[in-house]
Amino acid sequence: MAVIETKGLTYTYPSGTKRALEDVSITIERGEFVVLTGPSGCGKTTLCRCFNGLVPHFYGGKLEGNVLVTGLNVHEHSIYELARHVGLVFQNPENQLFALSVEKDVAFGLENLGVPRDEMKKRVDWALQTTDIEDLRERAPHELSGGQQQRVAIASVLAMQPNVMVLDEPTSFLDPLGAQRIFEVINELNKNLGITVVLVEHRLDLAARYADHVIIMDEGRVMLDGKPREIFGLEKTRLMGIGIPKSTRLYQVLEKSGVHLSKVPITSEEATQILKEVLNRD
């Protein structure tokens, strides 16, 4: 079942005087595991925009096409409705981050909805324990690193219980090992809670190991849309520009030398066992 859904999705923002996203039309299932990907400036961020509303309400400009999120229309619905289906967390933690402890932080979207104060309470509590963050609700956000802020902006997220969690590039302040921490959060969302992800990445070699569904984007359009070992396996993926996993790029080396491998490999440990396999058979 589609969770979103976007056809000839067009889109200029009021100051363009180019086309930002041009005749998209994707579809999302409920529980999929999405990476978003493609060149700065391709359109991801402003898709993403799509999916809670900030476009067209919040940016203005001319919107062309459709995009329902839940079953909801978008052009149709406020902001504020959007947001108790879809939630989005910022590429710095710090423009989602505001209140004196990181349990204001958390309750802060949940105050706005309305909720009673027990059921908050609950929310708030689940949200910090399913992030591992539980023994900082104390502490203010500024006082802690990089990939504790970025927690806290997912479980700020996770306590509004949205169907859809949208992630615009969350890791690009962490080191490698703080960003690969982000991902297994994400992804433990998404498998253990059946929130459908979509992340928009550009570190391939560490997200695509979770996605089950990636999107390339180019100059506002959809390039590419597919399984991920579909779309990395394609030499126009590497021509793209875009990082594949230096995994599969090793499978396109070998395959243009007539070395045959069983199937694409997306993560390291895949490349390794392959390559046992085809040593073994020479």
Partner chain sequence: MIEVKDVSFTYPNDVEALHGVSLKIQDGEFVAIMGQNGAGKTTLVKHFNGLLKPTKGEVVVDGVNTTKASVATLSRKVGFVFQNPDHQLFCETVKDEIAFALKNFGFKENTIKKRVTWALNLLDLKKYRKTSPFMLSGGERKRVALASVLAWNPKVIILDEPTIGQDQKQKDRLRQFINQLITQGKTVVIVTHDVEFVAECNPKIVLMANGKILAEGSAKQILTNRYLLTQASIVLPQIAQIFTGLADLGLPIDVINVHEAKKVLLDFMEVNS
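Having gone through the form predicted alone, I am curious about the other one (the form predicted together with the partner chain); can you provide its structure?
What follows is just the one chain, with no partners and no other molecules.
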């Protein structure tokens, strides 16, 4: 069942001269882990803003076409209503955090939804635990490092237990192990709790392994939409300036030199394994 469906989405920011989205039609199924990527300025952040109604309700401008999120038409529902279903983690955590303590920031959304006190405490504890920031509970978010802030931002969305989590480069400030840990957390939320994940990401070396659906945008349009292995393997994807996983890139380079491998690898483990097949054959 589709949890997000857009049809012919076209949008221009009120102050913009160029279309930020042009005829975007995509379907995201419930429970999918979607990686949304594309060159900077391609419209991926704008598309995410449509999922919880920030576009057009907050940013203004005219949104043509249709967006259905968990069956709700974004044109007809407020950000407040949509926020119960779609949690958005921003690229820059400073835009999201404002409370005096981490705990208060994580509790804020729940307070607004009127969640009972006991339940609130439980969910805040769980969210802090899951993102491994329990020790930061009393700290002021603005004093934290970029990476720590990013975790707080994720925790505050996580606490809302939304059906869909949209994360706009949520690990860009994190070191690789920190990023990997966050991707693992997101992956667990997806696999164990069935939360649909839309992850906007350039770091495909780390993120590709978790995806079961990849959407690539450029200049406001959807250019490619399908399974990760097919899409990353295409020469077109790389030529569009997408940073495909290095394992996949190695595959392409070897194919061009006449070395044929049994499948397109998207992780280093896969690449190691299929290279061993070829090297042992010799």
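Heads up, when I say rigid core I mean the largest set of C-alphas that superpose within 1.5 Å between the two forms. Positions refer to the first chain, counted from 1. Computed from a prediction, not measured in an experiment: that's the story for all the values here.
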**Prompt:** Does superposing the core leave T196 with a CA shift of 2 Å or more between these two forms?
**Reply:** no
**Request:** Superpose the two forms on their rigid core, then report whether the C-alpha of D212 is displaced by 2 angstroms or more between these two forms.
**Result:** no
**Asked** D168: CA shift of at least 2 Å between these two forms after core fit?
**Response** no
